[in-house]
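The chain that follows stands alone, in the form predicted on its own, written as structure tokens.
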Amino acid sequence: MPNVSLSQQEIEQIKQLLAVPKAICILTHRNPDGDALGSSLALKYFLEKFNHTVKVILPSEYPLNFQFMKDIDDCMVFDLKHDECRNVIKKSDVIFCLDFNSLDRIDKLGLSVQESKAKKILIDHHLDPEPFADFIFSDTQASSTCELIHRFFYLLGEESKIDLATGDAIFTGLITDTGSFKYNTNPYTYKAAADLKERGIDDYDLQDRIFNSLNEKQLRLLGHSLANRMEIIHEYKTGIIALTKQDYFDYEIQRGDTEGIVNFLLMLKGIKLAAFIREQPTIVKLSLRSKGDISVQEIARTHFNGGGHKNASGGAAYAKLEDVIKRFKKVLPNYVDPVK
């Protein structure tokens, strides 16, 4: 399915629809970053300026550095309270699914969406969205989630609503998912961001609390991830680090702690391609980043059942750590042309 925008049609019924307090529930994807926070919060905070009653549903916990985010202790999280989750999916009228382009994205919650009579609406970036939705607002050329709904909110004609925590949380999505504006830019990333600015959103204090927030086990596993467990595949200017199970018991990893760790890779001279490999107790994750042209959406979608974006992608393997290892080996000739 191309890019699908809301026609003039759509946007009024979205209006009427959004007319009168309703029961709303906002959805994001699993192990949530701060795009998924970010637009599901700002919408959130954007929504019950009318009245509605929102709730926020994570279908798991979301990273610690994310803590500082306004009323993101009020989120439910489907791993931790499954039948509450639930209960309110049935009780909505109105769900948006927001950062995902699949049911599959939301786990066993997928089934809950596709049952439920509540009007859905999706907005989302990425690749092939599946038309489960009742209105659907995707572009894959936009930044984030959070750019796209900015867009949503004037739209809609209801610009003045974004006050500064409903600013802070588009530009956290704004943030993180270009690498600080280093990646998956376009002019309106920018006419957004200069908005937000304008509105007095403090971006400087933003990225300090994102980005400098590391505590001491994480700044060591980043050194021993760097150290001890960083391959460079010159001739395919490519970079693998892989963490074991027995790196996740040593360092005590939890969620969070490897984020952003695949994106040192890239800042090697030469290197267009990384990976992050990691072995969990019963699967092997991937995530894939990549410069120009090398496309690790598909290779994330044709070897490792995942898929994402063009640079940014992720994907998974039910197999051994040095097996998935020699499957990603393998097809880089595929994807990759050797140094000469």
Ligand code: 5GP
The other form holds:
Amino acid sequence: MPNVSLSQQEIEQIKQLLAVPKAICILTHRNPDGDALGSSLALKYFLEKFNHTVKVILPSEYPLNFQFMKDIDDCMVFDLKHDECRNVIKKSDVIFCLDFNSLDRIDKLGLSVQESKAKKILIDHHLDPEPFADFIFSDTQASSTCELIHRFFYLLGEESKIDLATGDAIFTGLITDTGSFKYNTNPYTYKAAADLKERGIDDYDLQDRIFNSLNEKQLRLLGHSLANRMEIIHEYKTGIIALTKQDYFDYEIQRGDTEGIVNFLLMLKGIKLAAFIREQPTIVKLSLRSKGDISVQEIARTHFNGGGHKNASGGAAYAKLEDVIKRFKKVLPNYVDPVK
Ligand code: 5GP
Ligand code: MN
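To test you: the structure above is the form predicted on its own. What is the structure of the form predicted in complex with the named molecule?
Next comes the full complex, this chain leading.
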């Protein structure tokens, strides 16, 4: 599906939809990251300026390193409050779906969204968006959903509503989905960043809070992953880090503790494909990253029931850890030319 922007007519329709105070709910994907949380909070602040009643619903809990985000505790968590969240969706006039491309990314909440008669607006940058919404603002070239939220405010002609809290939230998604502007960027990413800086956000503070906030346990886990759990397959320019259930126990790994580990593999010269594979209570989760033309989205979609972006995707398998690693190694020749 080609990139879809909003037509002038759709923009007018959305403006009309938002012209009088409504009950609005904002949904984002399971295991929300900086982009999911940043875009949701930014949109919430924006909509509240028009006197809408806004609720953010997260399918599952957020990583602790985002605890610093203002108002994050106001987000409702479906895993903790099933019925309350379902009721909010039921009573909503408008549902925004941010940073996900299909309803199966929000678990059982997808059913509530499907049943709802609310107007649905999807804003997202993942490949292959499913057409479940009334309005689709999807651009797979965008660095982040936060970048699209910034564009959305401008498209509505309401950019004057971007205050410091909104700017901080948008900047959070810009830097987390681009690794501080190292990948996925396009000219608009920098324009948005410049615009936010002009509006007075403290970008140094945000970078520091987000990227220099590991605790000792997390840093030791990174050391363990690199020293003891890393395998390099030079022939296929691939690095793998695999963590076992025992590692989860030994390092008391919690939500967010493993964030970013996969990227270290791509720091190795010559490595083009990185897999971070971890054994969880019922499934094995994979985080895949690549450089250049290798599409990890294709690998995730074809072999691990997942998806995402060309150079950053994820998936899962109901199998033993060693079998998942074997499956991943087996398909490598289909995606990477061997070193001669
Ligand atoms: P991460 O590896 O950081 O969890 O995710 C990388 C990218 O892949 C994100 O854009 C995320 O939304 C997507 N992703 C991660 N896991 C899955 C999955 O199981 N299914 C799909 N469709 N996308 C995923
Ligand atoms: Mn994103």
